[in-house]
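Have a look below at one chain only, the form predicted on its own, in structure tokens format.
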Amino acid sequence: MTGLDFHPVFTRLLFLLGGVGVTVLIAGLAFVFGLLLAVGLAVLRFENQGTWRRLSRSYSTALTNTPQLSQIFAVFYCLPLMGVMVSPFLSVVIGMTLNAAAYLADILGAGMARVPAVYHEVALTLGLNRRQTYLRVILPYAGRTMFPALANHFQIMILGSAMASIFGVEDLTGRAYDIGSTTFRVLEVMLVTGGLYALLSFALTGVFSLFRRTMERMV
């Protein structure tokens, strides 16, 4: 190769773009499911001192503390041994999520420490119960406080989902791949690949900054 030449990834350009979809499919869905897990694990450790907390905290630390391609192999090649046959894709959106879950426990564990205890004496004043208090009072503050974490998990996980590319899915990196492998032109699509990542991940900082001053006009 004399030098670089970017003409074969451009006419390929639209097939690339096509995997940024894909790209946020996988982390939304993983994201989202790891949250509403993340929200058992936090109420947990919360509610409780005894077996699940620490049950809750062994799932956040196991997790944390081990490779997330790790937990995403084991997912891929467990499942079918036990016999519940997924698809590649399912088991990135599925390993992907146990791990977003760990992370987010923490984040939202955090967050609901920080309740002012003033708040807890209005929702019984009010009358709400436990689970009302955590709807409308708990999650809702630790949720506002801990927005700028959230956000930039769900940004790491936007560049963790390339990972989905080593089992076959068509993500952008593994579109990226798809390219790189019928025009040998691998440096060249995967500069251009990384400048989708930035652009992608510069957009996401944009909509989450003006999604949070809403959030504060509206409080």
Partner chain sequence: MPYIDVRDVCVRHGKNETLRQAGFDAERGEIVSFIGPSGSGKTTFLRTLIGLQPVWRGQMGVDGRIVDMAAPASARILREQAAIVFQQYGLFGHMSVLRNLTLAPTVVAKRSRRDAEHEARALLERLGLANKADVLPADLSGGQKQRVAIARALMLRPTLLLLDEPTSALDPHKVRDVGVLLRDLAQDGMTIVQVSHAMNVVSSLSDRIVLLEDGQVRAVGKGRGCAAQLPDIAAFMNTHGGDAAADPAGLRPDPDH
Given for the second form:
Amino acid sequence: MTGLDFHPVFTRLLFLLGGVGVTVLIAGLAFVFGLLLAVGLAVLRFENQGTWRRLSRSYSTALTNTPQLSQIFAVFYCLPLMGVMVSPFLSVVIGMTLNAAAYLADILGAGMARVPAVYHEVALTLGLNRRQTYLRVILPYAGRTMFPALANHFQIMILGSAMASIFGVEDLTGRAYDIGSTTFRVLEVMLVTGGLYALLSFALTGVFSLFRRTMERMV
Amino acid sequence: MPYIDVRDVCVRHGKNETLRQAGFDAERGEIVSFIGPSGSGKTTFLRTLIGLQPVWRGQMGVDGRIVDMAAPASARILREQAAIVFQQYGLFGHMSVLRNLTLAPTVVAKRSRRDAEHEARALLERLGLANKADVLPADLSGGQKQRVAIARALMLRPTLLLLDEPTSALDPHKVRDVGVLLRDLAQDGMTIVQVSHAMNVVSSLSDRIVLLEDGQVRAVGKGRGCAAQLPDIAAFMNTHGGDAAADPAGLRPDPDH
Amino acid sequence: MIAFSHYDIALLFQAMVRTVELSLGGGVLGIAGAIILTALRLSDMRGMLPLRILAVVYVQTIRRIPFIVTLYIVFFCAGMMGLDVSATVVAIGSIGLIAAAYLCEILHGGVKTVPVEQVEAALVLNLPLWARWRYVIGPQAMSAVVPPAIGYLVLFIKDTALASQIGVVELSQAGVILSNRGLPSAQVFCMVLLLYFAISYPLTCLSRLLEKRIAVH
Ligand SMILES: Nc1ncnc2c1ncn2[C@@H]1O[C@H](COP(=O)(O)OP(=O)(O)OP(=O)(O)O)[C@@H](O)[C@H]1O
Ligand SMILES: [Mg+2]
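Now show the form predicted in complex with its partner chain, given that the preceding structure was the form predicted on its own.
Now the full complex is given, and it begins with the chain already shown.
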């Protein structure tokens, strides 16, 4: 067994660290757009009985029971077939957005179901319309109870965004792979990369709990 | 013509007839109490008055204006007049007390936030909650929650105030406070309909008592002291832990308070 | 469908078996690891403190590293140590390492939901350790453990697709191979997704069912 040599990795640490930004960007974009889609899906599910509700449910069922990797592959190959040329970066963001929407819609749906039924009636008797009821009452209330689940899913998305490297995106894992293939120190660079992901995740945990505490203090 | 005139309300849940031709009337500034055994339809009846409960049939006169309660548009008309305080209060947990009060005035009635907050603070002050404006509902006691719920309803400036079991979660001391408050509001001309199980409150507070049984109005008592006069109502009240002839003086403020 | 030859179907089938193998093998390893880790975390012997800390650090850290990175680390570690193991074994090992951490978190959390009074009641009845677990703690923790554990395994089945990156011919890789053989990629793709769905969906339903059952009790 030959020894580990971290020197080649440390000389390229800055390049590797730049990948952290790309990772956060991918996960962040997919999370934000996924959440917007999910709000639509969840409201659809909550407000309707028939076809729309079933469609929204089926969307989540289909995308949560198949691999995200395959979904990104589908976007990666299908969009060009339809004549839309997008960068690998965008393909990954789109694929992850679609995937995130499915999971987030489930989280939102469950959160909205936990909103006390009487809130809907109170909103009615206060004269709020549907849009106002969702924007002012249901979503903000549900948002607080769902915050841990949403934050947790964002962490899962940070981990999942490592798949971007497979499509040639220069995220943290992608850059690690680059460094590995030029220096032949794959194990070393992957160990450092693993450490960076862990640090990033701990930092995010800290940020989320801080965010939560300030939110609670603000109101 | 009475100020509120509800007639012939029928509600069905599947095959069950939850309300059968129920009705009552009330003058402006009167307090009406629905009493009756559990499952007799009190809550259901109250909810029809603000369009939360679809009715099979029924009409409601408010201030001489007749509303067909079965018509889809009726809910909007009813809600222009009325406000309701739910049994579980339904205070929005993610908003401060003040925001609970100003939400509807600002986003529905489009009043300015400053104006609404000014009114809300004055109202909280009147209900003895001046220092609770910026608190979250979770940090209030049961009695405080209820007064906030009443304040939120009052912000709608209703002419008809509905309350479902306003005293069920309160200790006797607070029960009397609520009674005093409702009396005050009624004196200002607000018509109040409440569902209540607290028979001493009912007998000391009500201008009218509506006894429901199995979805039907069994008896209606009118005027102060009516509880003792009608045998049906007196019998019900005596078997439900109340004294039909209770002294309305029970509402007088406690000397040592 | 006519485009698929006998060999193609065989490849798909083998790949599906491989995916199940990865999930099952990783799951079993993970459960075993999780029990050991949880036992370490719950142990109150003084001499165990360093091991306890190690267990917590392991559980907290490994769950914050992407599967694909762990996979590379284990893969190249095995290579560096000169271990002659197949990519499949490496993948199962990696899944086991990660699953152990997640399942430990679930198990530990579940045990913590059992009220202290219950444990104390068992103690004052002089129940021995095994009986406390068998009759008091175990059954009560079960309801908080089994549904999320299955839910987690379902999540992980789909991540096994990443094993293709170290050369395991599992379901998603079989799809790539077949479409490289010139089969219509859209059809191949749908087929692969359907097969994943066929593995994952019943388990999803099972997890939901158990959750509801338990919620009723
Ligand atoms: N959504 C519903 N579906 C079916 N039946 C209902 C529904 N709501 C009410 N009922 C029935 O209508 C009847 C009257 O209910 P309601 O809640 O009005 O009674 P109540 O007089 O308020 O009773 P309590 O004193 O216990 O609050 C009950 O028999 C109840 O089972
Ligand atoms: Mg009721």
